[in-house]
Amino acid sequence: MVVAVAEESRGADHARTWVEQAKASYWCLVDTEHRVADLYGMVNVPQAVWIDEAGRIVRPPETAGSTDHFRRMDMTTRTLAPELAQARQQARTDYLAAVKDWVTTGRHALPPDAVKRALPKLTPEIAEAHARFRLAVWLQRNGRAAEAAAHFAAASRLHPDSWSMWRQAADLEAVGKAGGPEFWARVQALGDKPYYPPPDLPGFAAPRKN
């Protein structure tokens, strides 16, 4: 089965016209203070985590069919070259047909030595980063949005690979500023570095610069 998670801050409302787009027929849940992305180690979206009929993650937290093809968006008309499209749709085909696979096949599950190994780590910083994330949804959904604002910036410089935390602070604070100048300038100071690593499955690699 699939279950999607929303991290929407903002309440079920923000997220429902996603969900209605999709006529989706499986489990949709709203994650108002990303406490799944706490559990699971998650750092951005969309990612996924595949759970075996026994309870088991074969493959922790991992990018889900997204890629790095926005970064070499053309900025004017903010539009992708075909070819750049089509290359981001088969990333996700791809992503889709592995883990079709694994459900009837079993392939591409990980080893339990191996899952160990991938799944992110918990410091005491990001767990802070977490609680503070957490008192800052409270502060700014009851009125005291200078107070949340600070606990925010803390939660990001705890925790600076979660871009969940710091897109959902920015969109609390004004709608549209999760993908605004602050948004590319963070992306552009990634430099080498992948926004969305490519999941370590056959075929996936992280697209080449120009």
The other form holds:
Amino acid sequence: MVVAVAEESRGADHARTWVEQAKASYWCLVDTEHRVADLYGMVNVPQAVWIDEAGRIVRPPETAGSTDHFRRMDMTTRTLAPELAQARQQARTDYLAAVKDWVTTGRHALPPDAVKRALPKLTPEIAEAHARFRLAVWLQRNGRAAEAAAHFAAASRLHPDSWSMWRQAADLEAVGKAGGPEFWARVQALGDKPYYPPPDLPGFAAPRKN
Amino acid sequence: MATILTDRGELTAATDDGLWLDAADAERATGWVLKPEGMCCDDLCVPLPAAMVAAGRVDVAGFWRRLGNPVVHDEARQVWALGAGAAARRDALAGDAAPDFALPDFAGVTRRLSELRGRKVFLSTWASW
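Would you mind generating the form predicted together with the partner chain now that we have the form predicted on its own?
Zooming out: every chain and molecule, the one shown earlier first.
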């Protein structure tokens, strides 16, 4: 069963178009407070967790099919070179194949010790960031945008690795800002660090740098 | 009246300065029960310093921080978020069952992860932004 959680602090209507186009037979849920990211220590979208029949996590939060190829986009034409576009598509296909493989054969499920080792490293700062983010979403929803912005900013300072917190706050400020010049500057500032760390699966080596 | 955001949901309660709640509201907000020996949850009791309890009311913000959890509030101290500390989140993630949650679908129907026990679940996030 697929559970697709929309991290969408603007509410369901803002994400509805995509869900309707997907004509999904699985669960599509709306998470205005990014509750799932808080519970599972997720920092970006798309990230996924695999859960077995007994309700155990068998793969920790990991990038679900996306890659860093977008960082080598031609910024004037906003396009990817064909070989990069193809590599990106291949990574999606490969990740989906791994998920299907797990469903039918159980392959790629990790033993409990390996899952524990790969879980996100949570800190008091991250915990406070999630509390501030939640407070900020409430303030935003109740017409107190200026006060909300201060808490969103504090949350991002406390948890700089969370792209979801930063981009959601940017989107609430203005639709499109989450992918605007400030976003690209932040991506640039990553340097050699990945935006989408590849999952620890066969065939998913770290993508080559520029 | 203050608004309190917790893992257990959103509630409103009468407060004094700060987040002093009567025992019933303290339990609604935290799941912990005020007893003579302190704040108790199942078999576990945490003693409260004298400064955190007065006339049947509990300094819930102080108590929550004492458990290692974050507490944040708005400027007017009327909206409070009682978060979960790093250790609590870590323990839940490393536990035997994936952390449970309930969220609405696009028709407004509440779905709970644990309803899917017995099936493999691919839990994935996405966003419009």
